[in-house]
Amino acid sequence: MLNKKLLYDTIEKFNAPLGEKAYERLERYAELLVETNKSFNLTAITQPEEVTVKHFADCLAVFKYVDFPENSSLIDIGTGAGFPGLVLLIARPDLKVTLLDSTKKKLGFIESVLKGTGLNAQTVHARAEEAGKMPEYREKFDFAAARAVANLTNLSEYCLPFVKVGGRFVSMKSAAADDEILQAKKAVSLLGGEICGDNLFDLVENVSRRILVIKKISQTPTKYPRASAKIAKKPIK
């Protein structure tokens, strides 16, 4: 199912800790991804070669920009079908990795990963605004992760909530985000957070990334998250 060497080619240039019992979870990953995808749409790309590099090898080249600390605790915010969490986890199997998702079939999708890779992690069924007011999240991860969820605004508003202070949140974007990014300064700032590391890098030919890191250098105020509706219609400016 997945292109071994492609894989392992596109990844040198990003120190991923990536061994053989990591590529085979990998490939079960992959085989459940196709399999399930018949039934439930995760994602469009279904290709080996695109499920090699678009979704495995783009999660992996967070290891490059981020240092994660043994045993560190991370949320990943709208996994979906576990991008990037999940993979994060797969070659890191040492991390404390929560999974957050509205979409209940989703979580289920990834639990069957969990179970058919023998890795364990936490899969929370809630919305981002709702988990982020509850005492068991607030506040709590070392990281938080996200990838292509929303515009930077209100991405922020939705992940910095879940980031103790002096943990980092790691948002994944396409290379074309400088208004984005700057539209996001004011938000970022008052959420608690400013941004520490701003990579664009190739991860192949013609495709472009960004990954976006953002320290939490104070307590966000209870106020956020707001309601969805609300982060919606009068983003932070």
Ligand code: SAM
Contents of the next structure:
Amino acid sequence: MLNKKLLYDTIEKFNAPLGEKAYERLERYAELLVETNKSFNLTAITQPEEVTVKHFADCLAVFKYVDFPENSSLIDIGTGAGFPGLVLLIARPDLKVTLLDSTKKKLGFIESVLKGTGLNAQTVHARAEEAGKMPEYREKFDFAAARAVANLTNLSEYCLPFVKVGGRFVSMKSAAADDEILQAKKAVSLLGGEICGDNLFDLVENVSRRILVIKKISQTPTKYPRASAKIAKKPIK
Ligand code: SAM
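Here we have the form predicted alone; I need the corresponding form predicted together with the ligand.
Every component of the complex follows; first up is the chain already shown.
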């Protein structure tokens, strides 16, 4: 199902720690993804080469731009079918990974992958803006990560409340995110963040991606995150 050579060729430049066991786990993950996708729409990407590059290699690229100390904690907000959190866990099983999504069925899929690969992670069925107010999750993580969930302004309101001061929020974007980043500057700063890395790269030829790294430099004011409707109607400007 996976294209091993393509995967290794693509991630070679990302310093991604991928041993044989991790590769076997990714293979199992890909099989379950394609199988489950026949009855429940998890992803539009199902061809082996595409799953290899646009899901797995794309998530593994994070290792080039973020250094995860051993045993650090990470929450993936709006993880969907497990991207990027589950891929990062497969590469680095020492990480304490929490996978959050508002769709219960997607978390059911993730649990089947955890079982099928023998890995452990916490799954949380909640909206980010609700979980971010709960004491057990608020400012409790070394890292938050998200891909394809919301624009950077709203995403910062979803994600920064989870990150400890001194931690990082990693936002995976397409290359053409200049306006979005500019518009989000106020929100990032108000929520206690500071952009410390803006990394543009080619995943493969003609597929450009961008990984933003935002450092949490002060606590998020308690009024954030606001309720979903408020975030949607009145984004921080
Ligand atoms: N991150 C995955 C990826 O890159 O393939 C999934 C992306 S999918 C387009 C967006 C996911 O975010 C969906 O699974 C959706 O349920 C979840 N989501 C959107 N808004 C959310 C929120 N406010 N709180 C929790 N999950 C949310």
